[in-house]
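Only one chain is given next, in structure tokens, and it is the form predicted alone.
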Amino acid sequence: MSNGFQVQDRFAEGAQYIGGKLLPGTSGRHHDIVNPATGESVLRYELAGTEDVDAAVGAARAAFPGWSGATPGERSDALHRFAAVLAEQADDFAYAESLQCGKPIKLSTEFDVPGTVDNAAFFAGAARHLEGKAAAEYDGDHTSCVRREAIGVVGSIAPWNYPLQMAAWKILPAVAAGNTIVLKPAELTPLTSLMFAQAATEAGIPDGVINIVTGAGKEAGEHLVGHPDVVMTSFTGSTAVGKRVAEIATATVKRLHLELGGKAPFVVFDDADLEAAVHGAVAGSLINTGQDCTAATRAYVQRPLYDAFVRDVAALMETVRLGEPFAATTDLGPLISHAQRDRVAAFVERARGYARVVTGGEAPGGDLADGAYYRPTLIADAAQDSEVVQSEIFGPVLVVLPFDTDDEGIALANDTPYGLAASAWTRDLYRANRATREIQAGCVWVNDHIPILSEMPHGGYKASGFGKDMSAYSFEEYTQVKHVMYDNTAVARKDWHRTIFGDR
């Protein structure tokens, strides 16, 4: 499948998008975008250097007065046009996303692209809903009101697992609120981020409002976060890198938004619908080849259902079809790179020394041998404090452990530094309510795992970071709250002045 989309032609001018134009980088270093299904280079481009970051921030700063001064209705209209352009180009976006990431085309077509279009439509509406307290005379002598204002140039960094959706989650709330932005996508997967910015220009969003710099984290990323003209940083990625981003941002007192790692628990109580839980566990652990920070990674199953759950999950995993990403029958594509596949495999090999690999645990041969593929893997009988239970593997690996009491199940679910997402499986309303109250995660699903909505917030607890993506809560992250107070007395000497001079 090529869909008529020619990557070399589309990005012949470079992989930086600054001030409404594709440009080459200036770092002097080149990078290959590699199709992880074949190991072949898709595009070779010059990485961004610090000069490119400075140019992008300069373009965003120059565009800020005009864009922030536009009415909410004008920004809303532009974003509605943007959503329409994205929808018109859906096939190209799906193709490019699968090409650079190895995603099955059905995932790109049915999840990544429509989710992004819906995000754009949602924030087009949100642009006209800047909420604050009603104006009122709280002390009797003054009228107070709250303004929400754009904050300035935002510098954001997105990961490689969902490049299109992450670009949307970073860019849309920022620009809907009147900010301008410089986004650094992962150098492995910049194609759809660049296309996203190009589509914004086609929709009439002014040059400089959305800029893309594609460079290495140590150079382009750190320079962007530390740039004196960047007033806010939003980062999605590992907790380890998030700590470094926070360190740099803190030095310049930037507003900070972090969506970091996850190790989502999947808690199955003994009254759960076993078939539903099994299907949910396989789908929730294997989405995007397990390269999802909300993916189900730790299944805790109450002992009466444990053996059957292990048996049935293993059997269902063995039916999942690995294949070429553009084949309609492919369920699971490769990991993002051979290095990532080898990292996942190393976790599993070490686990063989202390746990049981029930199914999977190997890379396929044959026609898939050249790609970064790894079979769906189920591990049982690991200890709670073991590496595969506590560390983020970021691959198609599910670990299952038993528990006895409800107290124990919830305690085990919370026994991790992370707190991004979780799910509880039960037919009992009281059990479900307890789980949603007591599991420490930014999202807790009941009898499902993974669905997200533009209207609902996404973000974590604990080492999974802080701040929200999507929803009106995300929109608020990108605004300044200003209190405005008007005197209503027209009296020169106010009563409170006596606390400074004179008597009543």
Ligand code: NAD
The other form holds:
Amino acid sequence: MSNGFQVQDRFAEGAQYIGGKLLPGTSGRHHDIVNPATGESVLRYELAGTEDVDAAVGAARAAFPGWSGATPGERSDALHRFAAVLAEQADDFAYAESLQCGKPIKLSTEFDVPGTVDNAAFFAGAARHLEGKAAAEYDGDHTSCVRREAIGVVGSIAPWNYPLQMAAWKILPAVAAGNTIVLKPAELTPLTSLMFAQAATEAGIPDGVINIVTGAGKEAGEHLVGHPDVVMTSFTGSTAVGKRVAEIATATVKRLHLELGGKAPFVVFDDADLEAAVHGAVAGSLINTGQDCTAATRAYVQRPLYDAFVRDVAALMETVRLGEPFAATTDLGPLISHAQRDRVAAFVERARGYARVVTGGEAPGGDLADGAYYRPTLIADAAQDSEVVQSEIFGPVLVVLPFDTDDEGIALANDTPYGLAASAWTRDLYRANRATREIQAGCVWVNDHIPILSEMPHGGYKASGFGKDMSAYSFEEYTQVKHVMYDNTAVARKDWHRTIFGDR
Ligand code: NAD
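Having seen the form predicted alone, can you show the form predicted in complex with this ligand?
What follows is the entire complex, opening with the chain shown before.
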């Protein structure tokens, strides 16, 4: 695959984007972005230190009055132009995303990039539709109305699994609502977040509205969350880091939006279309090499279908083609890093002591030996309270368990700390309806698993966090509502004053 640009040239000036310019970091520490398919360095850059975060917050603060004061129509126009620039650069974005993450190019091209363009187009429209309650005379003497206002400088932190989409999900609703933002992408994968901010500048979004600081979580991340000029923290990442972020944000009384880990159940009732469930389970568990917070991770299959499901899922997993990310025929790329691959492999090795590895459970050799690859893995006979059922593995590993009654299937689905996403597989309307009502998750699919839409909210229940990405609901996070009340009586001595002085 020929690349659209040379990464080294494109980021020669640095990997921070502050006030509309690429700049080097000033932490004194460097980081290598590594292509996980080969283990080779793609770019060495200087990480952001606290001074870079201060500069980015300063740029965002300076840009806030102008951007929040623009009309919704002006912000909408800018976001429409932004969507067009992103679409023009689709090949470059897909290339860079696959290079830094190891994603198969067909996934970047058909999912990550068009999803991002669609998000920009959605928020361009939504910018003109911020809603409030109707103005009315609730007590007869006053007119009340609600203003929905931007809140200021937002500090966002994103993970490495979908760097471009995570940048889009954080940045677009915030700026559509009139805020300015500083985003810290994961150190491993900053390229497409930087390109996203550059594309915004090309589209005419003013300097300082979108800033990117690429630094370590403990240094740049914590400094951003605790910064006194940042009014809101929006974080996507693991539940463990989310707890730390919440502590710092709470200490500085910030508005908080947390999109955390997941351990999505995939519940197959005995009337389900077996072929559909099998295909859904393999696609839903292996998307993005299983590094997807909504990926199917725990399949609960009602006893009559259980054996056939295990057999057919294992057989289909064995047909999935591992390969070099830029080959058109590659279905599954490497994990994000060798460390993540080893972490996943360690989960599977420990599981051998208490469960059965039906297929997979190893790294491929041959041409793929240098990359962070791991074969699609199916684990059966694990207990509900075992590690592989309860913990987020974040790799191409599906665990399958049987259940007998519908009550049991739903109870098992709800039996982890997480609640991000789930699916129910059945042809029975009443079963489907019950599952969507009783499964505690921010999204429940029926007879599918994974599709997302710009118009619909994405966010967790329970330890998967709170707040919504995408959709008009995300404006709840990125705006504050103000009650404005006008007196209509025009009298100096209001009736209610007698409660404070004088008689009627
Ligand atoms: P992570 O929690 O390790 O890191 C996420 C981000 O937080 C990174 O930018 C990292 O540098 C930063 N960070 C680390 N320590 C920090 C600290 N002390 N203070 C501030 N920032 C800090 O997560 P990851 O490994 O990058 O991503 C995988 C995780 O993200 C999984 O748990 C996955 O489920 C979750 N995720 C959730 C969603 C969702 O929508 N709920 C979406 C994608 C990923």
